[in-house]
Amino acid sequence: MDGFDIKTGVILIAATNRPDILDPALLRPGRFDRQIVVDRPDLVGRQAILKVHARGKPLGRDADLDVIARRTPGFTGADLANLINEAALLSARRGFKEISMAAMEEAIDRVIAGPERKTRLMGEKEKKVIAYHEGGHTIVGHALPHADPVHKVSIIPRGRALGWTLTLPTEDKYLVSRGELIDQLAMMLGGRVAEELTIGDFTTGASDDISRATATARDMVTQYGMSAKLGPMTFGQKESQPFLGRDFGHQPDYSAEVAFEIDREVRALVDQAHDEALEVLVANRAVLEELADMLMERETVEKEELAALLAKVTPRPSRKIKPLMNGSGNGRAPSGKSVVGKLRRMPTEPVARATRKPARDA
């Protein structure tokens, strides 16, 4: 890079889809002075990049790419060049001569959640199991006022799913609410918790969702300073080596006790949401076993079918989020006053506080 001294009109451009493990020196003044980021596309983008991929492609009358275009939020530029081809491939293999909406719609299913497993066989009491696991997604998810809206529930087996339960954002979003994501997590939960409520035992059908839950709770609290208890701080340090191993020498840049109040705020939260998708399913057991009963009998319910359905969930109130304390307890100095001698007349000396309550076990 530093041999282009003598020569005029040499321009290096390069890509990367992890500019977090690059090296400093790259990114110097002098060396790859502009960076451009590309993000995945939004809905005009997406429209943009559909009519290319469908180019030369005999499509139907009624493909609407507008319309696809829409459904498809958080798709990539690849994602939509796979979803025209899959439709492509669907149609040819059905014998049709054009690609049409319908094989559109399947083509965005196997494109997030993979082609259908038809030859994987269960038992009765398995799918069972499964319906109750999807409808307790779909009926908290559809009773939580900032859970995006259920799309479509199968218990059709798509790559290393035995179910499945599509939703999607009525718009492209770039922030999300702490309200949102406590919603997501009793969403997560539903299919568990609908297991605890019709069988009366837990399966293992369950642990992806524990896990992205038990995620994004960590995220709230080490990450988005979304604990009450902790405040707004971030713990934890994001660098990795993953040439070496992910934790390779990592240290935790906190001490043994706030790592024990962080895995309590974890907690917390996550037996928050187990609680609130409880609450909804008792609520609405009815609904749930009708919905159960749909899956057995369809294995998949479309959108239109959902709303009849889902049209007598009782719904959740909106929840009203409380202002984070900081961890002295106190929150924003009122106007006027001065915080700096405020912090002035501070105490040097540790001031003891009484310990809460430690959160249930499971």
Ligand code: NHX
Contents of the next structure:
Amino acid sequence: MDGFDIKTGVILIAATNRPDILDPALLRPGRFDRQIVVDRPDLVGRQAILKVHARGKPLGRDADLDVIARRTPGFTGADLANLINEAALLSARRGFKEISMAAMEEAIDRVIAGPERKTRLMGEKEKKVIAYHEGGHTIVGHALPHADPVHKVSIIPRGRALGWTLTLPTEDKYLVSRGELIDQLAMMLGGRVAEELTIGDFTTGASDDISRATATARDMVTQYGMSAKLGPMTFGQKESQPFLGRDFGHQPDYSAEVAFEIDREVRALVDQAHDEALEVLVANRAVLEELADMLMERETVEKEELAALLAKVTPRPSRKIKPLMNGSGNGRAPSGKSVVGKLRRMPTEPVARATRKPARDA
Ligand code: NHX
Ligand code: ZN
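The structure above corresponds to the form predicted alone; please give the structure of the form predicted in complex with this ligand next.
Now the full complex is given, and it begins with the chain already shown.
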């Protein structure tokens, strides 16, 4: 640090997950003056990390670390180390001398969702509910153009879940669009909607899907500025809440009227996603039945085995999202034709193509 003897040749390195709440004095030149962002690894990073952890371990001939790297977007270095370790343990337990590709694939699922619990005895009736639920996620996800492709579906309990549908992005992604989030919402509710449709009732099982969908919808409105009514504003200090000892976060930075609007917009997003999932499943009811039967029989189905069945799903038309126009202008003379008022508010319906590019400052 400056102010002390600068000739000692000591370099001080520190790590934090919360650079945003450090005392700015710590970050001044001469102190901790360089910040190196260490993000989750991208594809190339994952390949390199896997190689490091596989060093000295007997990999089977079929083991392909590049495929594993492609299958693990979002994994941290620690997750990848854990993956190799789990794969080694699984192989040893099965009496193999080498780590096979199958062991690594199983290890991926273990890291994501926990170990399989094959011993849990499920009645046929509950098994069928689970099959419909997972079938619902899969079919809704497949029908929606912006949802990630389904990689694997299973009704074998794993970790806390009785069944699961694994989707994988086709590449590393750092941005998610509003259209993608809307499709993700419908997919998250696809399990619950399938229960409604097929058993004429529904279970407690969808609790996690529902809470994730609600959280996503709320983030869309309060963090990402994705509601036309509320506009591109932040409501609440989401990011800084969990670790703060200080009294931030308790007092909302918006009025009760705005709180009411937020709730209404969140509800509208969730309702819309629910209805879209319902429409998809009603239109593809026969495929849902077929997939549920397939799951009852095979319990876990992989992408390749799903292809023929999913080819029968009627896809939803792709959605065009128009600019969110809700301001009333800035008093400046319009630079072209005014577009305010010509664009309707709910931005999820198809847009009538504007003849002129909307002026940025209109
Ligand atoms: C229970 N579990 O709690 C039983 C054991 C609807 C077919 N009485 O949505 O397994 O009901 O698509 C992370 C991951 C709670 C946190 C999963 C918290 C699951 C999972 C509840 C499938 N798959 N629900 C799903 C499920 C349940 C739960 C979780 C979680 C079911 C569903 C759990
Ligand atoms: Zn679910």
